[in-house]
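So this first bit is one chain, no partners, the form predicted alone, shown in structure tokens.
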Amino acid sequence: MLVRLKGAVVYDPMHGIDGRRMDLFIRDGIMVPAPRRDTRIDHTYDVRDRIVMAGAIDIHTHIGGGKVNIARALLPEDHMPYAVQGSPILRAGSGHAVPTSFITGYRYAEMGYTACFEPAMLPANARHAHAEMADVPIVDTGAYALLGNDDFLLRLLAGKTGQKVINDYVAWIVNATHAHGVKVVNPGGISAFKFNQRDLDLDVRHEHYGVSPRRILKALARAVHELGICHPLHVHGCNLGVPGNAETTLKTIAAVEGLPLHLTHVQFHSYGREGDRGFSSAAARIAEAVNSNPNISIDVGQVMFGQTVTASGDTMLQYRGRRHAHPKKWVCMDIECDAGCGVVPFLYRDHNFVNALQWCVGLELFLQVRDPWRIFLTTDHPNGAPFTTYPRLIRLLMDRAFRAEMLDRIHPEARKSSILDSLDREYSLAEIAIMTRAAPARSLGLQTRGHLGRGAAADITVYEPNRNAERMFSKPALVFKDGVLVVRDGKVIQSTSGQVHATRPAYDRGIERVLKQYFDRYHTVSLGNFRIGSDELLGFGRSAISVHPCVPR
């Protein structure tokens, strides 16, 4: 079947298209070139004067796995006011800060998103994480395997094992768990917390293994690079949320010595100690470091005001933050001796000095990092805010007057401590398309996503132009997923199943002999049961596994 979108105003940065009026064509879920004039068009959508982009991609959003379910169980009050009844099309669900899997898919699709990546999949919990993400309708999913606090890797580093063995281990984990990339959270710090260390800076050694976060970062960054995994090592660094942690962030950038690195939720890592309160913005310094180091990409983790819940593998951070829980309840736990989990509800207040300055720090980063191909729009859902706040965040980036209006409402001392009022940059539609579509697709190696060229999957979002960007991006006129119309006027009209995105780097099978001995001695499952089969993964309900190539270096 051949479908035409007639008169679209197209923004497709991968092909240098910036607001060009043109027709788009879909055949069997794939973008195709304009056919001959005498070709029969089976269906035409008149989208004249409407803004058309590829489906948006969220590079970092916590949508599946153990900590998400713990957050749901901890906060029943987050679900009661947000219940959605089932229908012939939709499944029932609920939730705001941590919506249920069905609602997660519907809300993302209703904003024009067609792919979401879970950034912290513990290998021991990968089977459950994939099963839960398979319940997220419409959108594609993928996940990054969480390493850097696992006993096996720390033993390898403590024993000064060569990089080749570390590469084989990382590749085996990525294959066994159908991961798309590799993530490290507070490298070594989650493990060190269990040995009663309460902080672990970049060059402080782990009390038990004698390994520093710097060594862990370098080993994993090198492994990801040499294995040819497209997305760089995804790094949640040391000292998240700690005043003065900008110094650690800058040292982390230098530590990888030019290797590709993706620093995640950088707003939480961009704090100084200046001022009477000992808390200040260091966003300008971090932005300049990003501008000066083309090997570095970031996502922001923007704070937006309101109730949410922080859910992280960083137990060191979450234990510190428990005193600020709102409402007053929290959970920290160990997971299979290889990681941890902390869940702390939190209310970001615009009249709280620290929260208001956090809001400023994120926007300062967005407005001072010059290259939109290396900065991605995130709130670290749900840690900085629920993902449903993205349209308002886009308006803050595109509309300086609105930004100034919001700035007038925050804590006055936070406003004085920020340079936000002096930043007059306004993002263009083309830059929004880069940051939310083309750049995530390029970083993740998604060759058929994030653009509207020949051979791309027909993931398409159609917006009604509106000077109020929040209204425009909140309610697309049409959303197509793989060529199927799934959203009309901001409401889901058809529910489909997306794909799983994964990579499969090559490795020496000899690593399995070493791993089998380790599993037999220390693990609660056998090596064979740890690995997830492709048939099993598809059995969870995904439409396909999209395997993206690795180019070993």
The other form holds:
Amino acid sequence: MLVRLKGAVVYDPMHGIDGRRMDLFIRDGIMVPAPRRDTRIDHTYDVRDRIVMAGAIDIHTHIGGGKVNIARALLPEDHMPYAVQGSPILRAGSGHAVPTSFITGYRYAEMGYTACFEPAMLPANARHAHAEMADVPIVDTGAYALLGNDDFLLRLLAGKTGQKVINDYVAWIVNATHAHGVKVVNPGGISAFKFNQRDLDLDVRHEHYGVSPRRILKALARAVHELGICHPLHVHGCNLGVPGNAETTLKTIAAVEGLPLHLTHVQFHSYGREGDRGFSSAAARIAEAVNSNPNISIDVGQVMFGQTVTASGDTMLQYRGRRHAHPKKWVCMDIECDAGCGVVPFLYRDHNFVNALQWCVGLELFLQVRDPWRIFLTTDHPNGAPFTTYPRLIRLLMDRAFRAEMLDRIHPEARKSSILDSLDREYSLAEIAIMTRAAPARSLGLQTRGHLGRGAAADITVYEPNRNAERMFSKPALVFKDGVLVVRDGKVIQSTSGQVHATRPAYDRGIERVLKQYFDRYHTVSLGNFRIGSDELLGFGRSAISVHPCVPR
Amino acid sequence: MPVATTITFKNVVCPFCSLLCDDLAVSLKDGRLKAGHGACPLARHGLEYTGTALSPHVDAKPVPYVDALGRAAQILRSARQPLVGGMGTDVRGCQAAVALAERCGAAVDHMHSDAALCNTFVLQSRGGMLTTLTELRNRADLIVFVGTDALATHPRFYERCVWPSSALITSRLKSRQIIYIGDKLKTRHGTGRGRRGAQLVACNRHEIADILGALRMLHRGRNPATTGIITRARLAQLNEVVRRLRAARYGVLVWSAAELDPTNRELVIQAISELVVALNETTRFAGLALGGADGGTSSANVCAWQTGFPGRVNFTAGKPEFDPELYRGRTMLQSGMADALLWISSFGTDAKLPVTQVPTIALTRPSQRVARSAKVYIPVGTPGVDHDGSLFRLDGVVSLPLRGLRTPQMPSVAHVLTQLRERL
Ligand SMILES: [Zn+2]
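Could the form predicted together with the partner chain be shown next, to go alongside the form predicted alone?
Full complex below, order starting with the chain above.
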């Protein structure tokens, strides 16, 4: 089956294509070069003058697993008013800030997204996370295994175990849980909270294990690098949301001594302590550090005003944030000597000084980090806002007048203390294509996604050009997933199952003996049952496991 | 004739209570399972169960499978408001049940939801601080059992979690203390090997909430009025308990909603939650709810991610509607709101089939009694015995793979429901 998209205006940054008019060809779900003139074309879509990009990739979105599901159970008010009818081809569901699995997949596809990465998969909860994400239709999924608060690793570090064993352990976990990457959340802090430590800065020691977050961070960054896992260590740093935490963020960047690092939802980690209220933007300093350290990439975790829920592995900071819960209820959970989770519903108000300034901080980061290949568009769904706000966020980046209009509506003191109105950068379509497609694909090592060149999977989004970028990005004319037309005029017309992306770093089998002993002595699950089999994973309902190569370093 | 050989399985996950112990040895001979190492009475009973009536029935008469399926589809098609009850199945079975309910506009309710929803209500009104089995096992130095001794419903809880042979923090295990609050509790198991005995705060079931409230006041440095059950002598005892609570490094309050007084269990769970939160001002505490057997935790999780609600969801309007009062299965049957019942119970040996006038489709383990009483009876296999699957443990975080141990003679719930859905 050969399909042609005729007259497309293509943005494909991976191949340096910036708004070139051309025809695209798909054969059996794969992008192919223009065939010979006499080749029969089975179907042609006339996409003349329409903007065509690869399907978008969300590098950090909480779409499946324990904390997301606790958030659903906690918040019927986030679901009752937002119930969605099923149809002969689509499943019913509900939800605004934490939509149900089916609705999550449909809404992402309807915005032209074709892959989503769950950033906080607790190894102890991995089976659940994958089973749930298999119910997220259309889009591909992948997950980062959460490490750095597990008693096993902290014991290794406390015992001054060599890097080799740590690498073996990290690799074993990634294999056993079918992870695509590795994330650390508040290194050591989730564990320290279980020991009643209420804060933990980069160089403070964990009360029980005597190791510092710096140590954990370095060991994990090195493990990910040496194992050759494509996506660098994904870091949710210390002191999330704490005024003055920009210092910690800068120290974190310096701590890894040039190793690749991805700092996530950096907006929440870019705060100063200046001004009457002791809360200020340090986005400029953070952006400068990102600009001058090519080993660093970030995603923003933009705040958008409205009701949402924060769901994080960071029990230490979520517990502290419980006072701001809106509505007034929250959950913290210690989990399996592995990690934890905290769920706190939250209302971001434009008339609240702190919230308004958070909004500015995110935009200041977007506008001051120069290289779109190292900054990704996220709201840390649902923590800064639900992912459905992305089109509006894109407009804020592309449209200075709109930004100024919005800036006028926020708390005046916040506006005054932000440099936002002096930043006149407007993102181009090419830059948006980099930041939402090419760059995440490159960072994640997805060789056949995020571009439209020969051999790429035919994940394609076709937009009707519109001067209002929010309108354009919220309702693509067509979306193809692996060559199948899944969305027309912003509505899902066919549902498919995506793939699960994973990586398989090599390890010395000797680690299994150590782990088996550990599990037998301390756990309530045996090692064999902890591990998820490939057949089991596929049995959850994904169409395939796409394994991405590791290049050990 | 082949010689009957015995096959022994190790590290079997037991699906017959919500602890999901995964260290069982089970042997198979002549299609019969025999529980070995690690089997508690519940496991033994569940694994060794051999029901009769292996054939589907319609109107109490054996029929071919397709005929039973056809009749079931007919019942669901002609019903205005079907109810999918029981929900005693694994993750895949729950997924198939929700899909079916959506297709035929049914309500979904789990057989143990009266108890489970009390936990949900407290969660939805105030949240909570919770923990999981491995945390309790390794970190707790104080465990408070509220209104339960866990023995009947979770027979190996002590062996696997309370008194393990080793823990990550040895000192916590060595100094681990147990307190019971309630009556008719077997406190003997609260004494570890060579350790001091458990403390008992004896009170009636309906007094537990007051005791917990008094503890919270004492913790806050206030004296509760000495009226009713809070006598002077009692106050002295409670002061001692509070001293222990405050001295604990990591305390866990354990309860089982099903064993609390049905007239005020929500209050008790709320009081537990408040006490836990208050104690966290200075030290670490967390709650652990027992329960969730018969796939209860799996059903709650699957319903939450597929519908947005942990159960008692109705699809009659084509979209999920949550109303824990209105869509309570038993009430729907009694009030005549439901006019057809699809009952799923693939773990229990007693199918707990509700007595009702409405036409009933029963998917249960083989049972002569159910075969006689249901309009349509389709015997199904048990996950982890007859076929593979997965289940959530009581803490809702950990799920475990289940493996079929013998050649299945009956289809899985998921299989039957998927075929049924295709006929609607
Ligand atoms: Zn996040």
